[in-house]
Structure formats: C-alpha cells, structure tokens
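One chain comes next, on its own, written out as structure tokens in the form predicted on its own.
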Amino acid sequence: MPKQLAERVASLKPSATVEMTERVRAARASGRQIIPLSSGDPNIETDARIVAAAERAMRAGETHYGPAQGLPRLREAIVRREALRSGALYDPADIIVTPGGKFALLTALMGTVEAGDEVLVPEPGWVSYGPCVRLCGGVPVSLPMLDTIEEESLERLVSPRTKALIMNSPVNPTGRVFSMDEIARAVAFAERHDLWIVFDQVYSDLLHEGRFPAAQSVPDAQARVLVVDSLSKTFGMTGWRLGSLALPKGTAKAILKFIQHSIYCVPGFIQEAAIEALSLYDELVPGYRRMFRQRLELASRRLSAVDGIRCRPPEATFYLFPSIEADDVEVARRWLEEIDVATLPGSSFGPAGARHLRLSLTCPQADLEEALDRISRVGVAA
C-alpha cells in the first residue's frame, strides 16, 4: 500500500480557474466551439519588442544563473514603477523578483506566517489565497467584503493568533477598487492588532481612472505592508511568470532565503523582457485600458438587459460580477454545456460570491458579442 501523502497537498482543492481553463482546452480539442470567458489571461499579445528583448538577452548568453532577487536593472525599473503609481518609494534592496504573481504572494506568506497562525482572507477572492495560507501551515479566516471593508467584521474576526491580513484591490473577482479611506481603516485595524498586511495589487495597471489607492501609500504603512504584483495582467505575459515583492525595509535579506531555497532565481531574460516591457508602459498600457473598459460597458449593458440578472462595469480589470437570481453553480454549468460559454460560479471565490458569475471580458470582440448573443437567448431561468 503507497503511503499516504502530506496533507498540506492532500487535502487542498483544484484551483477553480485552472481547472475550468482544462475543461475548456479539452472541449476545444474534441472539436466544440467554446467561448471562454471564465480565464485570467488577458489574452493580449506580447508586443514583438517585448519578444525580442528576451531573445536578444538569450543570444547574449543570459541563460545561466542569475542574482537570487533579480537583476538589479529590473528593481530599479520596478522601484520607478511603484513611485509613479502609488507614490510609495523604495530602495531597489527592497524588491525582490519572483515567478509570477502567485509566487510572491506564496514568498509574502512564506516569510510572515508561522504554522498555526491566522490570516485574514478576502472573500469573494482570488481562489489561491487560501491554499497558499494553508501550504505555509496557517489557518486561512474568511473575511466577507463583497461590498465593502467593515470594521465590524475585521473586529469580528481577529484573535490572537491572527498573524496577517490579505488584502487585494483591484479585486479579482469583482473588479472593485477600495478607496483609499477604506484602505486607510484597514490599515489602523493591522496596526491596533500588529498584523502585517499582504497587499496584492496585481490589476492595478489597470484602473480606469484616477490614482491608484494604495496600502503602502498610508503614511508610516510600509513598515508592515508586503505588496504583491505582476506583469501578466498588464502586458499579456501571463506564460513569462514575471511577478515581484515589495517589501517593509530590512526584510529582503532574510525572506529572499525562501527563493535562495527554492526557485533561486527567474531566468535572465525574461527580467531582460520586463525591463524592455516598463520601458514601453506609457506607450502600451493606456490602450489596453480602453479596450478593457469599453468591453466592460458594453457586456455590463447587454448583461444588465437580461432578466434576472444585474450588472454594473467595474472600476478596475476585465472582469465582471453580476449578480444573478439563480443557482451560480448551475448557470454556470448550464451556459457551458448548452451554448458553449464558459464562465465561473461566484461561489468559487467564496460562499460570499454565491449568486454571482465572473466573466473574464479577455476573449476577441467579435466572439464577447456572440457570447452576449448566446447569454441574451438563454438568459439564467431553467
């Protein structure tokens, strides 16, 4: 008989959006026509500059081992990055490059969070925050805020083995921004409680308007915020596992042991491409924005035309969360299996996301409208 294996893997369910961008590749390859608007990717081409910047940085001979927290070029680009959009500065010792986004949350929580401990966890949210609490022997505490951060629930749910608060905004699912007197409050309730705060701000490339509220923009924050971010959401390069940590002054040493021991380093040119990638940011990024929110507009009032279900654009993202008066797991499965677009039940993102869908508007225009089309005919009645 094999033996048994460890529970911190054993007992951890599939990741909902991997799993359903599976079913999705398995349906295409047995010949159905599915319009996928359940996947993160935002489906956006890496600009040939971007391409050729990793294949020149290979032909140079970057294929070897680098630097353990990345090349300093590129933390420096970062560091510039950061001071624009949040106004928070760092030192380039301060910044630590990891494999993609997921990676530098599981590098934050790694670094903060001892085997017991508790972590607050948004919910609805992105389907790994639990899960990667949980591999680094923590307890992961839901914390509803489909709406909004209420102190109340914070107060609620705090004990004394709370170790850290999760905190994503622009929030994947529901596109919302907290604004920055949420932000502010939530920050007050870390410091009454000495909590550190993991702050995921990976879709903040793409806020529509205005500045971007951030966790490490509260004066004095920074000594206790961790900001997790990535380049797949804002330059299509979901497939280059490019992401970053943020870190309060004095910790990167001892936290980079975690990469040192593990991945050690991302290879050097793909941080050559992310280089070439923020260098092309003012020129790339606003149109992307554009075409994101008017998708949003678009698929929110064809979406809000259909009864029993309620729509509005977010701030943020290409996703959308509408509302639905229906069973979300069986809408799901319905659209899926009747008219051949994938979505995801709300309550994959927590049971504070039931009667909800997430709709990931990253598919070509021409097959979004013919998805509207197909929604417009079956609506969410069985």
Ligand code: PMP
Given for the second form:
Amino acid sequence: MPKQLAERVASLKPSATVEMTERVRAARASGRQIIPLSSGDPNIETDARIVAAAERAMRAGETHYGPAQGLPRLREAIVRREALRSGALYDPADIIVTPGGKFALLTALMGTVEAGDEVLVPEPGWVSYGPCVRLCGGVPVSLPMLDTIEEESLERLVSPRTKALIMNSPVNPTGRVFSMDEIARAVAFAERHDLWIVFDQVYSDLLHEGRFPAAQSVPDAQARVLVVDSLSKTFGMTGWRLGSLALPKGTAKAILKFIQHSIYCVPGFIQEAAIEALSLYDELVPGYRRMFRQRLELASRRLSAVDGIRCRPPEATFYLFPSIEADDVEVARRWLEEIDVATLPGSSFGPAGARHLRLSLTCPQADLEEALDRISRVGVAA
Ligand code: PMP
Ligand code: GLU
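What would the structure be for the form predicted together with the ligand, given that what you showed me was the form predicted on its own?
First the chain shown before, then all remaining chains and molecules of the complex.
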C-alpha cells in the first residue's frame, strides 16, 4: 500500500448507527431473525405516487446534470413548507438541495468551520456531528444536554476558538423538543459570542404535539442560523437521499461552490419525487406521526413495567431513550446475543448517554410487540 491513509479518515470513529444496521443486515441474511430497534429508518414504504413521479421524470429525460443549487420548484416548495412549520421566511435563492440531511450538515460545517475552530456539539447527540466537524478540520467540544441546554455549560465551554454551535431539535437520541425559551437563550448566547448556529431539524415533522420551536424563527436569528433538513424521516425516504440547507442571506453563493466541486447536483428525478412528496404532506404525514406516537406510548408502557427501566414517551420522533439501572453497553450486547433484539447503547451518543438505551420504533408492529415480550422476559439485570 503506498504511504499512509489520511489522518482525517484513519482516525475517524465509525458510525455506531450505520455499523449496527450493517451487522443486523448481515445476521438477517444468514438466517438469524434479529428484530432491529437500532436504525432510525422508518418502516414506511415510499408512497406509490412519489415513486411514479421519479419514474416519470426519468422517462422524460431528467437524467442529466441539473442546477447545482437544486430545482427552483423544489426550492420553492421547501420555502413554503418552512414558512408553515416555523414561520421563518426564506427566498428560494437561500436554499441548497443536498443528498440527505447528513450532507446538508457537512455542507453547513464546510461553509463555516476553519481548521482548528471549535464547534459545540450536543451530547447525547447524533453520532455524526463530531466526525463531520473533524472532517472539516474542526474540533468538536461536547456540550452536555441530556435534559436541557444549560447556559452555565455554554459559557463554561465557549472559547475564543469557538466558531459554531450545533443544535438538534427534536433530539436524536432522546426525542426531546427544545422550548422556544431554551432556543432563544441559546441564540442569545450565540449572538454574545458571535457564533454560527447549525440547526438540525430533520425530525421536526414528527412532532407529536404543539408547534415546532425553531432557531430561525427567533427574531433576527436567521442571519446566523444554517438550517439542516431532510425528507428521510418525514416520508420514509431515507434511501432517496434528499435533504436541504436553508441559509443566511448572502451565504448561499459561496457555500454552493462546495456542492459544485463535490456532488455537483442531486439527481433531477429524485428532486421531482421530493416535489411530489411535499405536495402530499397533509395527506400522508399525520398518519405516519400517529403510528409512531402509538408505538412510543405502547413501548413506554411496556418498558416502564420492567424492573430497572424508566421510560416516558418523548414529544417527538420514533426514538425511546429509557434510562436503565445497568451498564448500557452490556445490556445492548446481551439483548442482541440472547434475545435477538438490536438496540444501541446510550453511550454511543456520547458519555452523557450512558445508562440509557436508544430504541428506534421503526420495525413492523408485530415485531415490536415480540421484541417487547422478549425484553420483558429478560429485563436488564445481569
Ligand atoms: N440529523 C439527525 C439528527 C439524524 O438522526 C439523521 C439521521 N440519519 C440525519 C441528520 C441525516 O439524515 P439523512 O441524511 O437521512 O437525511
Ligand atoms: N440517523 C439515523 C440513526 O440515528 C440513521 C443512521 C445515521 O445516519 O446515523 O439511526
């Protein structure tokens, strides 16, 4: 092998969520019937009309390079959706279409983080935040926020090198939704220290109650907020890879150069499918949301009855993050080995997640009920 691989990949931690999904896939392929409560991939079949829109576009020749920023009609639909959800008003010129929310996050960080810059990263938090900061040459600094965003922690961890704050609401892995008050205080902190805010709202359509509090709807905040969004979770479209970034005025032109020089554009037929999906929002999404809420309530009830597990249904998402009176890595390992139920240890989302497990309620209902029966039988005690 010539020379060495770059440190940026050699030193990177693998994605715990992706690796577990691949482990489960391999075990199932070899005949082991593991029930996956591990991956945040909703078991929703993409609606036939969305698939048909992609097919139509392919047949009509949308198989070439397209505008790097994304189709204007899709960017307009994203702007309309954003106005309805958060009340924040954008110009389609400030939207960039990306292959999934993950690439929207990387694009946002590529656009704001210089080598050596520190970025405050929520903990417990999604496994890709720290690695994406590192890929941009930045230094992730863990910000504990199991229950709330503490102003004291923010002020203690900020330094002259801090460039940005990543916020995620609703939160993966806890399903928490930050209140407008918590968000406004975090925005005020960012203003005091002149930081960018990367606001990841990929679960905002899976809010089970009330209106969604968003950083970009705080007065005057839009100029420092980069909004990461995705169709993955909303429509069961994880494999389509369709996400977006809503940007502060005047920044899209420069950030777009990263898109031009990397992916160039998202395939046009995928974007046509996204336009169709957004047009079906009112028809499809309330039903998906109801299904997840019922699962969260059922699973919380069943798990709360198990000795050593404490659990309540979160305000959003399809994730449960019960606290357990045991070592989370050990319990996740035992459930996988002994009862064929795959979950993720809370500590995969950072040390602050220890003594919790993340359960993604995204498998068929009958499998979920079977998994809950098995968990109730073995519990968490060694
Ligand atoms: N943000 C969070 C918090 C997530 O959990 C995910 C899950 N994959 C993403 C962003 C990115 O999702 P996608 O790339 O599928 O849009
Ligand atoms: N975000 C999902 C999860 O946390 C999917 C996997 C990933 O992209 O990390 O399970």
